[in-house]
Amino acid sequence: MITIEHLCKSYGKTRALGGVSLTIPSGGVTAIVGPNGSGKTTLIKSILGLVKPDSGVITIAGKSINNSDDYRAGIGYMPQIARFPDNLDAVSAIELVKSLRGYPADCDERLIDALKLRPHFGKPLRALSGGTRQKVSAVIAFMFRPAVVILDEPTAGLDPLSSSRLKDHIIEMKASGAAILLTSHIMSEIEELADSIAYLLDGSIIFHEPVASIIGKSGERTLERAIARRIENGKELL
């Protein structure tokens, strides 16, 4: 479980996060939704330890992450755009991450085969498409069986079959008890995967509710239309 309490971060005079509090439970998928510039990236980087908040507390499994880097070994992170040294091939990239972690890891062979990644293992990463590099990133994110998984637009660039199989794996990780944080601009994807949605705007969480509740209250059939209606009707979002 991840617990975020009163998290604040500003860049100069620009407020990125203004007292964000949020719980991301184990065995669930929490989606962070909001327009560009709402604070999603700063929130993720704060959890990953890449940004130091001005104030507030983040705890993972009951332990504060302040002044510690060890906790990051238990996080699987799949960025929106996978960036690797261009001179490496896929296998070398995986082995590099293993060596940096300092302890053994088992690649999920089922995921590798499901994503049809094996034929690309010997190719330089610079020669691979963005979608194929994204598959490498997925394998790396999940190979340590992490207790916490952060997925930033995970299906971006993937073909429909690979996207479907990656989503199946995310659901399996959820069932295994992982705490999963997801960002996506694809509302149908969030509706399929997420248990709850936290809507972030101008550095503040405007609402955090179960997906079923958001749709049910709106009278709409889809999450996309339900959120659109809430934004249109909600004075607190203006």
The other form holds:
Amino acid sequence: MITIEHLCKSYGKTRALGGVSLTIPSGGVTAIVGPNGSGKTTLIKSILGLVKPDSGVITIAGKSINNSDDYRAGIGYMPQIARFPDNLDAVSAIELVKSLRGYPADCDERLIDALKLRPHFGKPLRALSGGTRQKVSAVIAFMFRPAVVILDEPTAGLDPLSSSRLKDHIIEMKASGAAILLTSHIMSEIEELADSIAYLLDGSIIFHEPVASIIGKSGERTLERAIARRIENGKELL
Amino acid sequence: MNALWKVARFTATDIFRSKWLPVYTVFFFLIAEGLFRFSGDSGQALVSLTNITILLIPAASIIYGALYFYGAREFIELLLAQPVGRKPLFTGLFSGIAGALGGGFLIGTGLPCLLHGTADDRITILAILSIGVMLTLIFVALALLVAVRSDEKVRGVGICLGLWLAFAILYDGLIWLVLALFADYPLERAAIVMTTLNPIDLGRVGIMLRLDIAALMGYTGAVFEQFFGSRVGFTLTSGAMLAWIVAPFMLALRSFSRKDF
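The form predicted together with the partner chain is what I want next, because the block you gave corresponds to the form predicted alone; please supply it.
Next comes the full complex, and the chain you just saw is listed first.
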């Protein structure tokens, strides 16, 4: 479980996060939704230690992550953009991450075959499509059976079959007890995968509710329309 | 093997795989080989090699170092999301880039020197190779300092080019201007101080004094020889070169450790 308390971050005069508090439970998928520039990426990167918050506390499984690197052994991260050094091939990228994690014994390599990545293993990553590079990121994120999975727009650029298989894997990870944090602009995907949605606007969480509750309250049939209705009504956003 | 060496080995291997590094190595090989073959005198060849080395290595190191960092930025983020500290990761990155470039220079220049250099040239060749490696370390450290602090690639590469231009060309112009404006005053000591403030000048003087051509530089050359040739001078200049490696590296490491990615 991830617990975030009063997280603040500003870049110069621009406030990215203004006291965000959020709990991401194990065995569930929490989606972070919000317009561009609302603070989603800053929130994710704060959990990963890529961004240094100005104040606030983040704990994972009860332990504060401050000034620590080891906690990331329990995190799998799939970034929004999969870019690698020009001459790198998929095997070398995966091997490097494996070696940095001390070659764990029980690596889960099923996604390599599920996403049909093996035929591309020897090719330089620069020669592969954005979608194929994204698959390499997915394999790295899930390979070490992490207790926490952070996915930033995971299916953007993937073909329908790969996207479907990745979603199956996410559901499987959730069932195994992982805490999954997801950002996506595809509402149907969030509706399919997420248990709850945290709506972020200008660095603050406007609401954090179960998906069923958001749809139920709105009277709409889909999550996309339910959220659109809620934004149009706008009380919470003003 | 710890994270630092894993990242260093990975970075060096990645650079060795690129087409750029073989071109860099072969370029130095052809230049050195050509100079030895066509100049007739190995001493003359080494003077020309010195001039090429101290101009080209800083340019190549600072531009390539910055471009590599910008190109690998997203991958660095992915590595930082692993259980790895920022300091070993950055140090590994620096060691890998500098190691690959330094290795390319040593192989490209060292082979012709081994083949054609005479016994009398040994010290000079050693000076050229070691100063070439030190300039590589200095300018890769400067490249990473700029790239870590500036997120915009075009701006960062522009600053790197400007730094090279300043150290390689403009700084000498400034020294000459000062010497010309204050020609009536004894400026030898000032010239020595100004020289130590520029790593390229330090490298140039270090090699030139080994070539025994300081006498050609007149009275100033004699003062330089007296100072830089002495044990104190050698220690101070070695210390200044070391400081030129350590200071930008430490500043870059500090910025990298605090950076928001």
